[in-house]
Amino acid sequence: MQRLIGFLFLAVTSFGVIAQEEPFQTVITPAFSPITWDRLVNADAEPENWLMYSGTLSSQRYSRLNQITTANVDELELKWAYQIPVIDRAETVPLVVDGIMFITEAPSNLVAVDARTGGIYWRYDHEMPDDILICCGRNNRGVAILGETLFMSTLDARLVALDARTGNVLWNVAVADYKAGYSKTAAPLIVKDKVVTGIAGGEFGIRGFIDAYDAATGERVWRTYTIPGEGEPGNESWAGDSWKTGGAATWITGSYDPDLNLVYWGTGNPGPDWNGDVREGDNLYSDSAMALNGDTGELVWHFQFTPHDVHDYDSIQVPILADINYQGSQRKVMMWANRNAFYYTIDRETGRFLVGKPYAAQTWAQGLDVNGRPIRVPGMEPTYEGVLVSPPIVGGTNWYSPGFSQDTGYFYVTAFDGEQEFFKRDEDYEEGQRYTGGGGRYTQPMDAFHSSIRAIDPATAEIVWEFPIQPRSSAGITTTAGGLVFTGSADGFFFALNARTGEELWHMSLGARVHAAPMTFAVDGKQYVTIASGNVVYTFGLRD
């Protein structure tokens, strides 16, 4: 429904940001040329415009704009800013189309802005029943469009579909029962003509999928469990029943390749969290890579970082796909920075294991073997009484976007060097309530650890550099033509480094959490580069 009330926008005038409230009429956006599927194949062919989660179907966050460089970031100031209403956490990353950009807001609404100035056309708010369950915060961190239609995940697990003119509601269907545990926060992920979709809700007892539906109809078209049932490869790896309440989530954005017709998707942990006795087995396919076949979400191979999970290292992080030099010779790969502190190059065409190394503290693990699995170290597991270990529930990283640079062939991850002490408890399943089994306390300040961006060469698993911040941040990286390497901190600054170097070029303080992913795009010539911080969305340009 469109909320056709004042709103509250910042503008940015000689005299700095000054809030004013304007009463507004919904406006029907300018025309914008449909986003073909051909549109969004060639995505990096025309960097002016923003046109997916991660920029392009390799979620590299990689943009080919080149403005804004090494020489001259430190000349970028404030253009405009958009006030969100809904005082939460965002972790939106807009969408740029034509000069439009599309933002989403907690819980589960959507904005449409010139992006030239912020000024809106158009806003829709989700009407949100009253006794959602969820895990994590009521966010929401983007959208999909195809032709001139968006699609929105929202928190009570559903997708929408929208006019991307106007606003207006084309479908809206239910992916699952929310008053079970299940929820949506990710941005759904165009292939051809089908919108694919995740779901949340790991910390409820739920059985992940992944999901594609008919993006001109809203009529599913397929949906590829990530827990096996019986009868299917697999199901063994879950002790008795267990397999019907184990999680394996997929909370965040995936990616695709169109040569290999193959989606890329990371999973979730499996439920209960920390107590694993009640599961015993590997727990396919929690933890995993997972690549459907993007016409009929057949699954082509998995892989599983984590093997009976009892830490809660989702791997859900956003995979990059790139073709590298790989001892020789070039390789499809994906490119993985996982939740457990290892870092992995995988084939993205067979789901081999090629190489992987820690990029942050870790206990766990002796490290990894010739396929990839990992080496445990006994004792490591949760106890009643607690056991410290490396790195904590949060993780190396977490869900915040990575990046890939096409000019230095290095991988950027925000990581974390912490400690936690896991522990178990005895929990039976009861549905729409919590099923972790146990939890996590720190012993120190998080202020205690290490924090940094790191660049990594795919090829070697190694370290290149790392830029030291504190306190641990859960911001998300792009990475840009001109040189540049956007992220922002958990104490408000938005900054940029040399991509090659990591040395800090530009800095600037925007006095709240960055808890999303930059990106860039570009309007009349000019390129900006757009953050949400705190409860707003900042935009910044090259002084004029």
Given for the second form:
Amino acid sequence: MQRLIGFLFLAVTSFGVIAQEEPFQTVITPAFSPITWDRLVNADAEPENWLMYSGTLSSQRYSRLNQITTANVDELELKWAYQIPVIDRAETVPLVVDGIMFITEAPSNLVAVDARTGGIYWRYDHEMPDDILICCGRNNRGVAILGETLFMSTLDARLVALDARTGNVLWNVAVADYKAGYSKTAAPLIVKDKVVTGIAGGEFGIRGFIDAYDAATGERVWRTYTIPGEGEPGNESWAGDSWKTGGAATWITGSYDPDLNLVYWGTGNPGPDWNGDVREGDNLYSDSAMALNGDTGELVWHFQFTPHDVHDYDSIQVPILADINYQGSQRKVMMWANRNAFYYTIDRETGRFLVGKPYAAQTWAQGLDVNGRPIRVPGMEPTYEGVLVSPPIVGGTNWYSPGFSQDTGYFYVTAFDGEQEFFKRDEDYEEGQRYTGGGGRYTQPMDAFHSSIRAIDPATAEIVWEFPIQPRSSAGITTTAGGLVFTGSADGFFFALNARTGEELWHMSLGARVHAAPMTFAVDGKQYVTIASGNVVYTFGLRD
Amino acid sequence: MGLNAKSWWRGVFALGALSLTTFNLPANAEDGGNLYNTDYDVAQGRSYFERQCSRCHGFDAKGNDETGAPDLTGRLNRASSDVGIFNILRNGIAGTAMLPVPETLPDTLVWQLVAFVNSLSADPANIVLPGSIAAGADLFTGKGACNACHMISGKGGRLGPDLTFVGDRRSPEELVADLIMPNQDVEPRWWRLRITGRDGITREGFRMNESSFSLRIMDEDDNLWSYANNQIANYERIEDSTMPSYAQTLTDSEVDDLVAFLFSLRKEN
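Switch from the form predicted on its own, shown above, to the form predicted in complex with its partner chain and output its structure.
Okay, now the whole complex, with that chain kicking things off.
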């Protein structure tokens, strides 16, 4: 409550200054108060801030800010742009804390700027070895904050804690050996006094895990492997020793339910990706949602979307948590549009499958059985010659964040209707070498395919509306109490849709692919919306 | 005989590589060309490529707009020789996502990779075609009337792809197919859009750009039109080609001549 009063006071002060039309406006350095765990749990109550990668622990990416609405969104104008000095694609979702914005850059750098102007406070350039092994680009998607400390993953598989006021390094620990193909790209998630974080490297035969570190010291508190070890339940779902190099990486940020004390995290493909012959069995817990006890990391339940995956259908999506009316009763659910082109609503207390249907073009499964397990179409496994399958390797969707609106009750996802020829190859595991067992090839130009923003009713898994865009988009989604869905497109547009109808209300060409999710915040009583496109972070607001 | 000679040289080269290591000379290849270019070497290179490089360059090496990795099956923009390719593989390309191969990767395998990359595009100097370049040039502006739609070096029409360097991007086999079956492989740039505006006027033109919120076309009179989505009542894509098939209008030997001419349109000429 005190926080909210502070915010209102600032807003009033600011408007006062404008009303008096003073020629020289005093720049007030925004207050920066420590981010307690309680504030993170109630992040939705201070919508002027964007306190974690997915906005709130439930990852809905729904903001209560309602200054920008369906009626005035077409008045948005550019307020400032920040050029990232290292040329690469930006996948960052910045945080905003009391008027200060924290932007991550490729390969693993961080800059703090004034959220109203883009002016720099400080920057941190992570010292990077020159022999890192990465599969898919030098990306970093964001940071986490607790107290006055920021936590960042780095490409050389380290976790770094930085003082939020100065960028000074507080601690810097190795999470795994980068020389064996481990790397880190995703924003960590704060759970109480711990920093929970995943690992990338599923194309290098790693054994995936989810870790928790003491936020104060950097000491590891728990590690849960995504592939059970010898003697553990589930290990028998891997033929021979294949579990040791089975991948199941955890390269996107999870979610947390404080009432259930459960951490929800998606896991990636089993390795090698496209040759399943060497790893017969379901390959638990690859391509799964894992629900872990937040204090101990103990596995409470799991749901495997794609048993024995041979198409690289990672379950690397951000789980969205919400309480919805399902068949007449209020249920705690988890919503998940999977890379395998099926949408799922799952009971997040038990992991029980409730409903699921395809939301994008797919040819690999006839449907889902009553437990949500896919019923496979025979002959869709990769071959040496190649076999045409939907969705393609990039999936019906991928790592980019979906959204949920508390006003409409709809789930929103960027969907791709494509197809690709899948090949398999015979490969032996060698540490530090790629271990994928094949690949894919498009047989048509990309322009022959189709992408859409789709709104899904989580109670039925039915598509309510869709808005077509050029293929293949990799932009995330943010929703607001102004009735809006903000997202981007592959051809460089940032745009706003009516969350209820899908009608386009505003668009702006930013000139380069949008590879990130938007976020929204307010300073001095004014709402802004920020998106990275190409190598630039843009912030928009209403006309003054 | 040629193969045997290569095998002999390979032994000498291996010794040379060893001495390079001993004397700590730079890892760059500076001369000598590629001595690892048998079918076996190409297969080894392909295997490494599919495993380590295909994520960005594609399983078919045709590149990927999303990763920015270029098509390796035609003329290479950053390397004009085996040594150039070798050096890019060893050193990467600064400021891009092209990382060097691991330091521990033996030179042999890097050369095999060079051989594979070379195998993706045949050396045009080694290709002997049956047709006459001069006769093909006459057909281009004469009986074929290709220049009505296509430009070469700034002369010709705008209703088809510029053919100034077509020999760098299309093989002779592909050029034959283009002439005989023009609808088989139409680039999206040469699809057409038939757009009816909210004013009721319908226009048709080449698909210069189709974005999420607007369309741009060039009609048959070379006029450029840009439509915002909210100006469009409806539109359709036409994915076949406006080019006629020359299967009936040209004889087989005329097709050979035209292909010889088109294939000669390369940067080195």
